[in-house]
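This document opens with one chain alone, in structure tokens, the form predicted alone.
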Amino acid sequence: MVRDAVAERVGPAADRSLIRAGERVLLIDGKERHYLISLRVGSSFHTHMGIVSHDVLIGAREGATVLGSTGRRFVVVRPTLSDIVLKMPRGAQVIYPKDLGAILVAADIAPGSRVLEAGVGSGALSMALLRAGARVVGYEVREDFAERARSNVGASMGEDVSYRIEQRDVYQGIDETGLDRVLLDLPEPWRALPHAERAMRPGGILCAYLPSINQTTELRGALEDSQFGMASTFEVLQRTWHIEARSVRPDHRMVGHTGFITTARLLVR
């Protein structure tokens, strides 16, 4: 049974399911279309399916169904990191959610990890790293990308996170030392290897994300001539399934190749 948002305004102030002003929420209509909005008292969200007052959403419980001005129904939930990455303002191409999770595991990102991220783009990987508890320094040559990443990270994570972006070229050097991890989303990551060797602690993990196999082959060749070893390369293919009553089959469309992920460890030689 559908309950309106007013009926959902119950529970103590500490109830984490209650949606508050200033939060970002995801509205999902009857056709599974997703709308990411920031809630402000007195504001409204306008869509061709009707107008939804922010005041109806503020104080509702996450997962409630609300009615628009035309009687159309919308489910309201807090966005996941995947939702934010796919819908946030972007300049550079983002790393897709299916690859973000794989990078976190392959690079063994853990709370307290000191990470250099070179090529921050729109901040998608930065947000994943910060949510995993890492302390992140970003190098980005383009000022507009750096500002976009700062804005996206601030909107999603707040200002109380260990995150700093410097507008500089990692190919020219790395000032940080004793880094646990170096993540490279750059066209020519092999040019950063000598700097990464000096900036990382022994046993640290380097991870590079590249769109083409030619670039990846170039990187793997450079790794063989470096202090890095234990190199590995893989990609992630994501296929969803259609499951409805007795109709069970793979979906006709899938998220195929997006990028190659290569990791290697700094060895003592």
Ligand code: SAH
Given for the second form:
Amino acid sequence: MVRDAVAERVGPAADRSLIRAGERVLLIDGKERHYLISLRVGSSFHTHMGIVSHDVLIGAREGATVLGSTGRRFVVVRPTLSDIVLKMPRGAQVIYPKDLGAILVAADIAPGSRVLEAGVGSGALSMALLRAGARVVGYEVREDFAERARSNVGASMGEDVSYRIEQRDVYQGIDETGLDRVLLDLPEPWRALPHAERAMRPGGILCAYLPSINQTTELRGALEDSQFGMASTFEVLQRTWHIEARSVRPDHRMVGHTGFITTARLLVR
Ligand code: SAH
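Can you now output the form predicted together with ligand SAH? The one shown was the form predicted alone.
The complete assembly is shown below, putting the previous chain first.
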């Protein structure tokens, strides 16, 4: 009994909940506002709800409540990938978490999958792909976005991932060969189809994310005339609920539209 209690305190489970200097954490105040901060010894975080010393957070356990200078309470947890995507600096529009999850499954991303992603934008999809264990090469036409994505991905994934971004236009060609997956989040993905056909291995999955159905129809037409088959298109609607004792109902607001997801597979013809 005694030994178990000690093991629980010093074992890996206990260690994993301890927050360390250099980590990013999410602070949540009494009004459910979220703040994403990076912890540095001696620093402090200022909000109109009071000041929180980083030193109080360093060494706290994830899930703990800490006190700010004015006696306000903040819950501290590590951010999820979804928290990071919604809070990180963005240049281009990011793919929303509800769609990121669906894309990982629809494109069947697995550890070791060789993926080409274009355009990379702010790097939200890159992070989800790397989390799933993929090896990712990104083509991004704008150098400033490429730079932003490198820093966003570096900050949350570290250096221990297989990730490279090249500043280039995917409509001009793809140098990689034998790719398992090609993911396209840009306005005219049909222009990349001939290159994807040559760059992918048979059986590979192409997945495109498009905001309008006109673009999606154009892509589906181009897929018809290509070596790809088994095309499929869907969208994801996510409705959150308000749950309180006497009021259980859908929330009044929801994200009504983000984008259409289309997948297709490279066939041997
Ligand atoms: N999926 C990204 C967002 C991509 S936004 C995320 O989750 O964060 C679309 C991006 O495509 C923009 O950054 C734009 O610069 C890039 N882009 C547009 N046309 C391109 C092309 N032909 N080749 C490479 N990138 C392109």
